[in-house]
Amino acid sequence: MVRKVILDVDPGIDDAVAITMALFDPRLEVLALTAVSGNVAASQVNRNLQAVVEQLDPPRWPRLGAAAEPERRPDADARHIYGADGLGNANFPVAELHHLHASEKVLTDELRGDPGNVTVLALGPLTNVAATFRRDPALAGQVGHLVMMGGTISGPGNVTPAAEFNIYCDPLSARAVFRAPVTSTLVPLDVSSQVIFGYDLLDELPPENTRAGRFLRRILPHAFRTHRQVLGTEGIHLHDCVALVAVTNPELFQLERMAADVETAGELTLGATVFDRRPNRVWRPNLYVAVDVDVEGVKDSILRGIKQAGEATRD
């Protein structure tokens, strides 16, 4: 059975790879791609989302939702990893589109259109998801499943010692979504970081005579360079692709029902995800959390997804 999905994204190289996989996965019907400010500012995120779809040119274009600048711009972005434009400084040209709907409107329309049957995969800050639930609180109960990439269970953060990037960028929205009555799964940094790709990934990308191959070969080398220069690693993480696999192949993840919240006021811990794991726990469990992963199984799923995209985009 084909699963209807919306990807809420802030591309970002790893978002772009996840979009590439999702658009050509026969198990998925991508209803919409909604942009959210995060890795780069809203205006650039909107441009990047359009560029990804134009470069890949899938047979059926999903609806596109435009990001708005947040009221409080976080003091973090990912340009030091993904380039000034967020896509490895590829500076893809894009057509000028008019009358783009806001991301929260697109989310609202699609969830109302098929209540209970749409999976939302949130790969950036949770700004849009929280705004959608504020717009219509009943929509939280109409999401088939919400899968989020973000937070940490016990490992360090990647933007502060305590906080993961997506949650840190909009902790108030993250708290609102965590507390919403929605069936949700969190894929935290502890788990997604276990999946590492070495330089041999570049040899396994689709060839240049495919749209997916040309696109991925433009953006991924930059990620390898910056991971080595900035992070000191000889491989890259594709956190958002791991979260996508949690949608398509949930059997590869070990999940636990947990009680979670987000720190919204701490001087040193802003954006930290906090879990009540006391023996006499007071908080009620509110989401499923991935606590372990079949690393080789996930890597194989990602490689197969990239290969499928290549086969579907031959010139």
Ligand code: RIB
Given for the second form:
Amino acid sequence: MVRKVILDVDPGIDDAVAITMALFDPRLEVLALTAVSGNVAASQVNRNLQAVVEQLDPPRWPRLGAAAEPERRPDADARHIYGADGLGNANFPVAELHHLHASEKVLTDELRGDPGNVTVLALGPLTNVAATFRRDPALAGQVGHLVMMGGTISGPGNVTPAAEFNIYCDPLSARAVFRAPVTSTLVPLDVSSQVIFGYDLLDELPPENTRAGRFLRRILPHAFRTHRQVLGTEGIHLHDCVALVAVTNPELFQLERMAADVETAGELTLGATVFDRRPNRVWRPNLYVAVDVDVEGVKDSILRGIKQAGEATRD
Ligand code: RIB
Ligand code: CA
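Switch over from the form predicted alone to the form predicted in complex with the ligand, please.
Every chain and every other molecule in the complex is listed next, the one we just looked at coming first.
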């Protein structure tokens, strides 16, 4: 059965690869792509979302939602990894920006349209998801499944020693979403960071006579350069693609029911995800957490998704 999904994204190169996979996965019906400020500012992430869909030009365009600048702009972005424009400095031209509804309105409309049957895949800060639940608290119970890329269980953060980027950018929204009555799964850095792609990924991209191949060849080399120059790694993570695979192939992940919350005030620990794993746990379990993963299985799924997108976008 085809699964209805909404991707809430802050493209960002790994978001863009996940969008490429999702748009051409026959197991998914992408109802909407909703932009959220994160890797780059709202105005840029809105341009990027439209650019990604224009470059890929799927047979049926999903609804697009526009990000708003967050009230409290975090002191972090990912331009040092994803480029000044967030997409490897490809600076894709964008047709005149369509008038887009706000992401939270698109999320609200689509969730109301099919209560209990829509999966929301949150691949950026949780600003839009929290705003949607604030707008109508009943909507939390109408999400079929919320899957979030974010946080860390016991591993180090990536934006501070304690915090992962998506949670750090908007810890108050993350806490609100963790505490909402929604069926949710968290895919933390502890799991997504185990999946690393070497330079041979560039040799496995779809050919130049495909829209997906041309698009991915424009954005991915930049990620390899910055991972080497900035992070000192010979290879790249595609965190958001791992979270997408948690939706399409959950059998590749080991999940545990856990009690989680978010530090919203710490000087050194702001944005840290905290789990109550005491023997005499007091906090109520509130979400599932991916604690282990079939790394090779996930890599194969991502490569298959990219290949599938190439086959679906031949000139
Ligand atoms: O920490 C990884 C997350 O931060 C990913 O979603 C990536 O796109 C960045 O937003
Ligand atoms: Ca992201």
